[in-house]
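Form predicted on its own, single chain, as structure tokens, below.
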Amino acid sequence: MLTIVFTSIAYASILALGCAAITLWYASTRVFNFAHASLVSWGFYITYIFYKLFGLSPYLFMPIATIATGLIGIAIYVSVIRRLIRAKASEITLMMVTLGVDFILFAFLNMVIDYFANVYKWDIKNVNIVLTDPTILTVANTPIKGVHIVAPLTALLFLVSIHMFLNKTNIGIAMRASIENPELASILGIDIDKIYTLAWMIGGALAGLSGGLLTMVMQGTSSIGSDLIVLYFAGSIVGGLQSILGGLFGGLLVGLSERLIPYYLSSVFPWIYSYRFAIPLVMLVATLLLYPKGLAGLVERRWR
């Protein structure tokens, strides 16, 4: 049972990082970014490819995946999103364009996969390196793997860092101002374009980091981001699309619910685990129907 709990916490922490990325993109530029799916997949495969090339711990290559997807995030904003924002495109148009960008990124990823499969003769179509994760310690005869420690600590570090960044640094305060009122921020002399570029870089980096960490909790293919995109969106919406911290906590809640609720109910309903992905959907629909502002909105209302 402890193994399920530890793995669920790690899995939820990984989802939370990706949910924070979706929230950051939407809060800053009003873009519901479907390309998030392929950014997660790129992070997943970059980590795996470097692991295969050098044979070292996958954790060493997750920063490379994070940087690479952060740069992809910048490229998406500069080449596509910025142009549409300047043309005053609607939120629907921006959202649909990111779906096209997702297809392009997905196609290029599969080209990379085919290259390594043909040149290096790797069985790279389905990645499974979960068993390479070392056991750090044992608690009550339960092995604690590296991801059980790294993933929650990474989410916690991001929580503290983003709070300090948004509240204690000039750039962070400028980002908050740009999110809350971009017109006024622009009048005050804040370079909105640079803030948006930074937001897309951070979002891309978080998506890639989430994908890299996923290599330690589940196997997957090039479509792993697409397979989990509904969970990422659900966590972001449950947390509240206007709050980065809300998105983080929403991801944690969705991830834990998706893993733990079916586990505890499976003793009574053995078939229920196969339908565990319905839980995030129920949470998403309930949030949209009952309180669209999500967890962040509830906290905001409480302190008014």
Second form
Amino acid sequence: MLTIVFTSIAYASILALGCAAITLWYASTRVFNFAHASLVSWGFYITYIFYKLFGLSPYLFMPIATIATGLIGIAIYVSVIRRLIRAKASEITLMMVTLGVDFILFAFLNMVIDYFANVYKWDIKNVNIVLTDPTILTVANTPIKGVHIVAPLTALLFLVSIHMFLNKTNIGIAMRASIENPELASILGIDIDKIYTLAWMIGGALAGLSGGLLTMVMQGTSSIGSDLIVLYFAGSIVGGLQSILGGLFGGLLVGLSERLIPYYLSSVFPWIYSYRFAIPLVMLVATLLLYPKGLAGLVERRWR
Amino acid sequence: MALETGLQYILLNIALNFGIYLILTLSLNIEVGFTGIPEFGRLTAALVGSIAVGAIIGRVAAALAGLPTGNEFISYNAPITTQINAYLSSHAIISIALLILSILTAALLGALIGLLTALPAIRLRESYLGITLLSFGEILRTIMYNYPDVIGGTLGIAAPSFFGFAGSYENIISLSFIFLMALFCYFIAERISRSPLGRVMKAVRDSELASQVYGRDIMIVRVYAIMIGSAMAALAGALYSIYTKSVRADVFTRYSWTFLPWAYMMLGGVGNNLGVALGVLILSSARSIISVYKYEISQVIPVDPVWLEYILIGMVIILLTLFRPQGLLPEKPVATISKKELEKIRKEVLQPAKQ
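Compare with the form predicted on its own: the form predicted in complex with its partner chain:
Expanding to the full complex; the earlier chain stays at the top.
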């Protein structure tokens, strides 16, 4: 019972990090990033491959995954997105181009996986290292795993640091300015291009971190990112796509509902587990149709 | 002989891919190219078309053959389908009637699902609309994959073989039928593009405000576009199920039934039917060749050719958006009447001016 709650919280925190990334990309550059899927998969597999190579704890290699996907994020922005934003491409064009990027990243990830499968003879196609997560302590006969502490803590740490970053540092304030009004910000001498690059780096890093942490809560293949991408989309849309904090809480809400609603309803409707995946999608559609501003809209007034 | 059968296999593969994807991409072109709706949920209608064949016409065929249509239809699907096929192959007229009926049912249900998805979502803007349509598709697929009573859930069901009476020519006839339908869809898409409806669609795409000023209800135009497009996509799904003789929810992935047609359309030329046909021909042939020569390619390049296909599609999308967003054949203003008649009218108009 308690395990379900803890795992749900960990899972929801992991989703929340990814949702924050999607929100950050959309708020800054108007890109609804499909490549998020492959970035998550890359984070997932980088963590796993390093763990397999060096042993030790998978947590040690999540920072590597984070940095690597952050760099991929910069590469995507510099090579493709920047050009299109300057050419004033439509949102749909931007969306489609990230889809192309996603296919390429996915293909390269699979080539890497094939390499390790063929040369090192690893059973890498389906990764399951959930059980390597150490039990930290036991509360009321419920073992508390490392991820039950690390994932919510990471999300909380991110929440605090992004809040500090956006409100206390010059570059953070510049980022908020360029999100709210790019023209005005550039008149004030803010280098929008640099801000956007930073946004793509943070987004990529968050996606990779989310993928790295996923190794501790679920098994997966190279398509783990594209399996989950609609959930990430759902979380960020429920959050409102306006503020990063909204995305974070949207992801939390979606993740918790996806895990806990079926759990509590399963005694009444035993079939509900199979349709678990539809819950976030229904939340997404409901948000868009009923209150498109999302969670960010609820607290909008307080922020201004 | 070995080479000949190999060649025949490739040609069959290319023809199947070309036929199905031409219909699918033309349907996408009506929505995206003509009307500017970001249809990221193409699989919804295609899956509905497949359901129409498997779940509805399959049961009708079972009822005609005097077989059970209830739960037994799903749980003993394989033996029941064998009996249906035996019945159909000896009754050619009934098979053809059922074939026509399944095409009509698929198109009708496709239009209906188009309407159902359009009504709530159509007022949303760009990305939001795209994501909503994508989610509808995922919701339908999740339900169909887990709910066994319609199309068998995870196991899927078999579609009756309507061309069983043709014996060993079955595949060829089935393929020719797909081609015929593709030609028909091309004709319809061209006809729409030249019709007043097509011109209004393009006006809505180019400027919603301007078309509203001229008294057009843009919502109705967009709903029409989605309904026509979805009916056509359902046809593609139905034809695919008829050819492969199976109905499975997990076949209808985002990649093959939504994103690939997008890539084909972008390569050929958004808004141009001929361009779409060209794009489908190039990329579907490339895909077929990669999948057929899998082994030979992996001997030269030490990677699984499946990933090469992803890279190819990804590169096509990226390079086109960056360097040639209008596609290979850019959209041209369509002439509503033939050139000959235009010349005639021009002369008639100009004649009095000369005198």
